[in-house]
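The chain that follows stands alone, in the form predicted alone, written as structure tokens.
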Amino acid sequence: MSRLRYAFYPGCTAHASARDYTRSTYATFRALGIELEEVPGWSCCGSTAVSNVDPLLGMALCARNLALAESTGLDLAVTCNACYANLAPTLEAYREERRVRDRLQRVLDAVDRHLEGEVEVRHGVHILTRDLGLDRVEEGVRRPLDGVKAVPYYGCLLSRPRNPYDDPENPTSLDELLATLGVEVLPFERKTKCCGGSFMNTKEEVALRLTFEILEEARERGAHLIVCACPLCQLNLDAYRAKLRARYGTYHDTPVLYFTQVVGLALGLDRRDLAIGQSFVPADRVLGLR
């Protein structure tokens, strides 16, 4: 059987809050075959920040770490949703935008570096569900996950503006994913609203009101479990349960996990090689966990 091997992109919080999301990955993608090599001296890709002050910088920080992919001669995987939103539009305009190429190779000729735009780039949601396959996934599952009820919450980024792998409005991929796994997937009309992002910082307010309806909805829908695919979106449902508590009078106590975590356990590894138990809402009692 033929493995899949990735540059893996980690991005800013891999190795600070989301270890927990990078520790699940390399795991989860370990038991399915796949192979991850860290992309060597990656750097920040912008995030949402600098592209909306200096769209040439957040793309020029995107197409180094572009470059420094291509030179491995691997696809790039992520598993942040910022960090795809912005390195595979960056490549994207990169191939069919002369004047955009042109401006960013001066770029990477100031710090000796080239890019041929031949990279892929691929959110770790995709690489299981459309390169590995759901059938291969579903040929590893020990432990399936029959009882959970789950939304799949994919933020608004994974499958916008364009994305050749889902429906922009209504992605299908990751309720694909849990259902192979035994889950029961329940309807979730939020599935792709925006939580908020960087706001929790600034607007705090507005990202309070925005993650409340999630949870909000999550609860109402019966489910036992949100499942994420970005380190951002993850950090905002999860940890400012008691300000939401104090604000708007209810407790939402539905734990969230992200996707690595959860194919993990149906994959039959142990919750501490998943780091399952980091997070702020415990998913023991949902998952039988002890």
Second form
Amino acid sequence: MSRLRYAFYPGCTAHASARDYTRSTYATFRALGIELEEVPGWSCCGSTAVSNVDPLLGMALCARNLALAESTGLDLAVTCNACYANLAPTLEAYREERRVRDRLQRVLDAVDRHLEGEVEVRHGVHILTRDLGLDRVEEGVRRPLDGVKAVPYYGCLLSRPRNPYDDPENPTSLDELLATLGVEVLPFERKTKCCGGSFMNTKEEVALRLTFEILEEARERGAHLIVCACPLCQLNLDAYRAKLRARYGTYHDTPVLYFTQVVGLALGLDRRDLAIGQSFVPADRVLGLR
Amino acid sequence: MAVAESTLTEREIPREVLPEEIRNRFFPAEVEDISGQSVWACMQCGTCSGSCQFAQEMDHTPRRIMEMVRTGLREQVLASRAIWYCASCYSCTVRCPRGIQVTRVMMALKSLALRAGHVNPRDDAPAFYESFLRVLRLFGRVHEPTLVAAYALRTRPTRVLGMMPMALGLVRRGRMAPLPDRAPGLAEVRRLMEAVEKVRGSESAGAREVALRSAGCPQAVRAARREEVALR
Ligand code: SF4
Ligand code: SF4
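Which structure goes with the form predicted together with the partner chain, now that we have seen the form predicted alone?
All chains and molecules follow, beginning with the one already shown.
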């Protein structure tokens, strides 16, 4: 089988702060025979922030990054849900809404870029579950994670506004991936509920409440681990535990890992290559690494 | 549900040339143009409100906002708290039985509110988004510590103190780049940002004239034409 190759768009957060995510993505994908080549000259996609103050600019930033990716001749791999939910819908609008296409073409002309609309945007989760396939993942498993109970947290933007494989409100890709590794995947009602992360700086009380509800459900279900697929989700669920304790009196010690780290562990990769240990809540205990 | 090719534009119609009544009349078209969504398709079922985790914080629920847009209650909608409590979670969008991407309508409203200077001063979200744009223009990529600092300085500088433990935690864990990193294509990103303004501007002027003429407002048509000429 031919090797899979993608143009990789890390996005600002995974590039600058969530380096553990980027590092584990490269390590795990390489171990599975998937090549990632960083998109040359990529810029911020605008995140939801730009779409909210200037929707046309938000789409224009995405269109430029899509054009850069398209010119490599490879499909685009994305691991941040916020980038994914920006890039993929922009591409869809570019293909389907004439008015959007006209405007974006004029903007791209001004910077000498061209977007045909043939590139595909793939989230890392679907690269493993669909492009590579669960069978191939399973073949690579050296240290099955038997006995680990986990809840998958998709957040808002992996399955919404849409992805080609998942129900927007009850996605299962990540569930399937984890089950392949031997993980006991628990039902999780809040798997796609908003954690309020985008309000952590502006409306903290609202954001903390939603984050608390998610962590609380994970605890009640008996999860050892929360698995996510986005640097923003990870940070929000991981980094505010002390504040949450101060506010609600409960301390949640459930660690939050990236799917790339969990897959990598099952493949038998070294924990340093997976950058495990860079999260606020340590994951060592549950994974029996010590 | 997408709208047909549109008439109006993303730029706010200038207050001085357009009587409020007419601006209100064109509010739905303006929102449709930016969002690409047809507000007239809404059947007021309330599914969006029922799906919104933030509805309880809003002064008007998403369903009500849709109706207020159609009614042309421009000022009330743009000055509402509700739009800034939308977290862009897309829950409403995936459930709307009429296929309206309510999230995109909310985005359009926020952008219009900023342009019109209608922002509730007690809400920090607009300052956060604007700081984001500023950092983007500086570096082409977003460096979170710079963003958070810029935002704190704009709103409440003492915030920085509250953020220190978190920042140190991130640094200690090797999860924060101390310095911003420029996108290799920064000059191009800036040109792109200028091009967006131009595309918006040229469309505004032409489309506005059509809209104003049909509203029977000759002074406004003349003013729009002058502006169009000035833009060339
Ligand atoms: S869910 Fe759709 S149709 Fe129903 S009220 Fe909301 S926008 Fe209107
Ligand atoms: S996208 Fe906005 S309005 Fe819609 S459900 Fe989410 S927060 Fe509510």
